[in-house]
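Take a look at this single chain in structure tokens; it is the form predicted alone.
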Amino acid sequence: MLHIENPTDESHIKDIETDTPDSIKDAFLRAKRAQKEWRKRPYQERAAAISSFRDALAADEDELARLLTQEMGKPLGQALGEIRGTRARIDFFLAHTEQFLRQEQVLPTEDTEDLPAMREVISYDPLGVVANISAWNYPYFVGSNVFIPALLTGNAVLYKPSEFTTLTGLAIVERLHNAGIPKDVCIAVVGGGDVGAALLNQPLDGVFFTGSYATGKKILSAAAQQMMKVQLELGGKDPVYICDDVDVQQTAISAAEGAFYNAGQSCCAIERIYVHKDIYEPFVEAFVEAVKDYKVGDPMEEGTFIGPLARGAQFEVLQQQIDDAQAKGATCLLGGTPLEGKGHFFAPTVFRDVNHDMLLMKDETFGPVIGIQAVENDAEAIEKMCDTEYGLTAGVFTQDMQRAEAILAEMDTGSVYWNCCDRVSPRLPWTGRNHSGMGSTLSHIGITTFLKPKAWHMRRPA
């Protein structure tokens, strides 16, 4: 049984029955049968259903945003922004998926009136039944990156929302069904980690997961036994470097938002800031002033920028990093403690005088805590930015594009940013390196990842 709790006031919302190994096996068998018919439907029918789902998100956005805020604490305006941004991603997939389903004739490379002695053709089939093990921090973004292109390309989806946003996940699936997606083509699987593990015991054709590195390793090991396709997005320790030629005030405002949006619970949130020594003092001062302006509190109230953490268990991680940083000489300029009263509220926290001996600059934080370190020059910034096991994003703020390109070329990350941060585009692949994961969603790569090629060797009879 899942006990759904409101992180704002720790009140009970609802209890939900979880799936069992038997119900998961049944769901897989139903999806396996349904997928064979779903893939045969004309693409236009599948696209029409997804388009209707998009319209439902628009019609119900206020209700859905309030549910998301109630369930995981995201400020209401940010919840609305996520739902609206999801509609834009759906538009991208609707505009571009069909072209990647077409056959390619590769020999001869040009059309001819006479049938050639040998033709070579590539066609594309859907993977089959895929598991979408989604995340709680952006359930619409993370889930739709998978289930939208998967369904459009003819796959069936076993969709497991996070146990912390189960009600949102069920609301999504309900609207998919109402839009015309057959109930056995997209099935919600409800539960925690044990349910996710049982899901991977099925002979799936692929698993797409967003979550921690530790869980990702377990999923990869389990998936290897089934020889299924695997995509893992496992978070990061994303750095940004502030060069000495920037507008300090505006850059501090941008960097603060990149660090504290969604209470720092973003996969690509800024988690480390390096500042050229010549502007370190004014930047730190401007950064702290920007964070002081954030309204912390009830996420349902207008103007709230930082709500509660979705999981109270994260307090222990944050406190460990804070205690370690202070013990090793860092200076806390703001915050540093949970807020008094009910709810999972943690004060936005800013440290200066940090270094790479501290957990704060090495381990994933995933909360409203940031360290700011001075560096001598670009070379030291590159060295510090690359000193990590993760590889999701990295950013540079500078007036000089060539300088930015030279620095970003050294980053072993899936995404790089110049004068922006914490940004995801449907036109670009979302992908991690090293401990940040493997495989990609979004862009044309995030469409073709749900397809498998078939090679046709076609010889004309003599």
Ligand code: NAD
Given for the second form:
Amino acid sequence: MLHIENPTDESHIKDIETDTPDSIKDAFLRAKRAQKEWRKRPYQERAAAISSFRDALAADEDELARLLTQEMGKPLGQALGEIRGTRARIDFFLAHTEQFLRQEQVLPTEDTEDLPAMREVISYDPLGVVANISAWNYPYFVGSNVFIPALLTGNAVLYKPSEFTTLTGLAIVERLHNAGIPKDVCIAVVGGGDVGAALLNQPLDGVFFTGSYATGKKILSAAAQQMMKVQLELGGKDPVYICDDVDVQQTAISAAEGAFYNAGQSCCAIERIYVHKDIYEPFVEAFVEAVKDYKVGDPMEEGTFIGPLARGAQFEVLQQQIDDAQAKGATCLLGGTPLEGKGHFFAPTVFRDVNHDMLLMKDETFGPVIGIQAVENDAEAIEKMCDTEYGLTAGVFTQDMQRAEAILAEMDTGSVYWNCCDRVSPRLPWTGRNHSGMGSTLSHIGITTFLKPKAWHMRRPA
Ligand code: NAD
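Show the same protein again, this time as the form predicted together with the ligand rather than the form predicted alone.
To see the whole picture, the full complex is given below, headed by that same chain.
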């Protein structure tokens, strides 16, 4: 049984029956049968169902946003923003998927009237039945990055939402069914890590996972037993470097938002800030002022920028990083403790005088706590930014594009940002390197990843 709790006041919302190994096996077998028929449906039929799901997201956005806020504590405006952003991603997939389903003749390279003596053709099949095991921090984004292109390309999906956003996951699947996706083509699998692990005992054709590095390693090793395709979107310790030529006030506001949006619970949140020594003092001051302006509190209330953390257990990680930083000489300028009273609220926290001996600058924080470190020059900034096992995003703020390009070219990360941060585009691949994962969602790469090629060698009879 899953006990669902509201992180804002710790009230009990609902208990939900979880899946069992038997119900998961049954779901897999149903999906396997249903996929054979689904892949043969004309593309336009599959697209029509996804398009009507998109319309349902628009029609129900208030109700869905409230549910998400109730369940994981994201401020209502940010929940609405996520649902609207998801519609834009669906538009991208609807506009671009069909072209990748067409077969390509690669020999001869030009069309001939007669049947050529030898033809070579590449066609594309869906993978089959894939698992979509999701995180809770952006359930619409990370879920739909997988299930929308997977369904459009003719796959069946066993979708396991996070145990912290199960109600949202079920609301999504209900709307997919109402929109015309057959019930057995997209099946919700309910539960926590044990249920996710049981799902991977099925002979799936692929697993598309979003979550932590620690769980990602377990997924990879479980998937090896079944020889299935694996895609992992994992955590980050994303750095940003503030050069000495920026507008300090504006840049501090942008960087603070990149660090504290969704209470810092974004995979691509700014987790480390490096500032050129010549502007370190004014930047730190402006940054603290920007963070002081944030309204912290009830996420249902208008204007709230920071709500509770989705999981109270994260307090332990934050406290450990804070204690370690303070023991090693960092200065806490703001926050540093949980807020008193009910709910998983943690005060937005800013540290200065941090360094790479501290956990705060090494391990994923995934909460409203940030360290700001001074650097001598661009070379030191590059060295510090690259001193990480993660590789999701890295950013630089400067007036000078060439300087930005030179710095960003050195980053071993899936995305790089100039004068922006915490940004995802449906047109660009979303991909992590090293401990941040493998494979890509979004862009054309996030479509073709749900397909497998078939090579046709076609010799005309003599
Ligand atoms: P998590 O790893 O705890 O859980 C993710 C999912 O895996 C959940 O659905 C969970 O039930 C399931 N799971 C747990 N153990 C499992 C197991 N042994 N086998 C199969 N499934 C299992 O992560 P989380 O707390 O939900 O999410 C936070 C993490 O996700 C952060 O590290 C964040 O950076 C990362 N994240 C990455 C991206 C990205 O695009 N790179 C996006 C969002 C979140």
